[in-house]
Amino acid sequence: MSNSTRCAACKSLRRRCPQDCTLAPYFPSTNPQRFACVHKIFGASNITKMLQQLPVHQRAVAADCISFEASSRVRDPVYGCVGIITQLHQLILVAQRELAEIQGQVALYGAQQGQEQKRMAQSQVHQYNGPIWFTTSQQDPPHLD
């Protein structure tokens, strides 16, 4: 790269960017930030090893990967990414034990249902007094010859 386009690296450290800079696909000029995040957590020359140390097609998502970690350790110094990998386990079983209630009330009103629905059967049942052509009204059953 020209030292009119530097990338983001280049600029913060001060350097000319040469054609085949290591850094500049992963932190353009146009994202100063997210270099001097990851910088500041890992330094310029670990992070030249690690992406150096990987195939070309893995650099990127492996960039991806670094800046978001150091981003996490800034917000968080202590945990980091493990911290908000905790908050979404946290969630998780929360979201899990209210998933277990839920399909306990639905199997409860599931069973109170099929027991009303028994109970009226039952009393169907009951009320029934036989076919409609042959009722109490009529003294003799009708006679088959």
Given for the second form:
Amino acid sequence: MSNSTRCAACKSLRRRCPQDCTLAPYFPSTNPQRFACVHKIFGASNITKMLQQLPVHQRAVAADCISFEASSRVRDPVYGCVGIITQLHQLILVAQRELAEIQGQVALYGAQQGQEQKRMAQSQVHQYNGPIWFTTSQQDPPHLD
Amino acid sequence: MGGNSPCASCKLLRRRCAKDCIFAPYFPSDDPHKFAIVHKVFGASNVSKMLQELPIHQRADAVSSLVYEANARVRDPVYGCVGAISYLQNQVSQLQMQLAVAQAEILCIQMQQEPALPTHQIDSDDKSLLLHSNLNNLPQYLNFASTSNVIQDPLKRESLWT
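With the form predicted alone already on screen, would you show the form predicted in complex with its partner chain?
The next block holds the full complex; its first chain is the one shown before.
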């Protein structure tokens, strides 16, 4: 890469950007902030080492994740992305509690409905006896089997 | 830490451990691995700068979170902590769906029981069940394409704070 197309890393470090620059594919000159964050938190040589230890096809993902961690740490210098993990854990706990509550309500409604249906079915059986007995010409009520 | 034994950082960095050593309170000499891993991922001078920029009462928590992140990155050199975030976000989405289904179920049951009631007469308490979940308006922490392939194996739910 010529001087005029140095990657963000080499620009920031004020050095020549070689053609095989490890960082160039992941820290383009169009996004200097991305490298600035990562450099502030991890340091250029650490990032280079981390990426060099990975196979090429995994470096883009790793660079994205490292970038995310660095920007989280810049945004929250005490907890970084561990703060996000803690928040998500808490959200999950709250949601599980809510879900259990609602599912309990559904079960309760279901049980109430079941009881109501049973009661209605039983009252229909009693009513059935009355009309037949009064409308037939027989003197005795019908036998119930 | 003066004439006493140097802290883990100064031992590793092979230097004199000053009385006001910034690392000494958080990296005792009996746990050399803790500093080693933070130094490997972040570098001693970066950690020192980060701690110096924080008020003293926040430094212990900052060190704990740095240790956690460093461990995550060593265990998973590609995704680090982001793997856990992605897994947890998926869990939250699933719970959101389950909640929506359960809420719809309750609505159906209530409408079956009182079919004559127009919908606007649904009790306000029941409305509070509807989508007033804490999961609404959840921020999307991860929105880069590469996280679509994040492995599902989460970090263990170990205690974050020692």
